[in-house]
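One chain comes next, on its own, written out as structure tokens in the form predicted on its own.
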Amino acid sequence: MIELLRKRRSIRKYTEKVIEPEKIEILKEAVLRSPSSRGIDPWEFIFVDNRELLKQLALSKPHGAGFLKDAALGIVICADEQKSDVWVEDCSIASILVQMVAQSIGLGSCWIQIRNRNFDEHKTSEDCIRNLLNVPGGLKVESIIALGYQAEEKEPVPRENLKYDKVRINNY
């Protein structure tokens, strides 16, 4: 697992290669195996592989989502905030777990933050996605994970560049 984490980088450039159905099934299993607080599982997942929808989702916020138009898959991660007070954390866990599984099966990925982001001064990114994908009103949209075969290579961050000053032992 540590080797996957060492190699994982945010990938924003993808080839046109379609993700094989068996890999899509592995990604579905990964999100559904994601732990949640008290086993409530407030999350819901929308797998988007339609190129036109991906292009429209890429426009859901002015910055930081444009690369989604070239991804083979976007996973929209939502949750029912009425089911759990820690739905954000549960969705975040699912988001990173699917990225790690993607890495393990040869795919690149990148997190796109949606919660608390705006489409423009009158509309949230969440509302944009809600309208585009018919997301029910009771669900909140946390993130979109862009996935595909990498069209860029990024070197792992060297161990000596890690911010060890962020780690304390026994007290602050």
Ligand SMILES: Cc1cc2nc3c(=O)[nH]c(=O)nc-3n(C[C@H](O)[C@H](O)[C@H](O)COP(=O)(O)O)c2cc1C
Contents of the next structure:
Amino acid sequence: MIELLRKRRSIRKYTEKVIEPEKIEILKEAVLRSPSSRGIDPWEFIFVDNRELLKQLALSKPHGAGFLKDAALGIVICADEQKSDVWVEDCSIASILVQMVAQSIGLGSCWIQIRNRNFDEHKTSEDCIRNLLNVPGGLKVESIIALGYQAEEKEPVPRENLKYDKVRINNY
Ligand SMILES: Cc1cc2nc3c(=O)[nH]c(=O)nc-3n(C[C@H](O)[C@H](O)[C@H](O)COP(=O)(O)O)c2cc1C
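Having seen the form predicted on its own, the form predicted together with the ligand:
Complete assembly follows, chain above in first position.
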């Protein structure tokens, strides 16, 4: 795991290669194996591989989502906020875990923040996605994870760039 983390970077450029069905199954397993508070599993996942839908989802916020139009897959991570008061944490754990598993099977990925983001001054990014994918009213949308075979190489962050002063021992 630490070796994966050492090489982990957000990947926003993808080739046109389709993700093999076996790998899609691994990604499904990864989200469903994510831990959740009290084992409530409040999340729901929408795997989107339809090009037109990906193009529309890429427009769900003005900045930081455009690259989704070229991704092979977008995983929309939602949860029922009535089921758990810590649904944000549960969704975040599923989001990062699926990113790490994706990396372990040779895929690049990037988190797209949806919660608290807007399409424009009248409409949230969440509402945009709700309309597009028929997400039921009770579900909140945390993120979309864009995935695909990577078409960019990024250097790992060197160890000397890590902010070790953020870690304190026993006392702030
Ligand atoms: C909670 C969260 C939200 C993020 N939202 C976006 C986003 O909306 N669009 C985007 O392009 N990247 C997004 N990212 C990726 C970060 O920009 C990225 O992780 C950060 O710049 C560090 O780069 P690295 O992942 O390559 O180390 C998000 C990351 C996290 C953890």
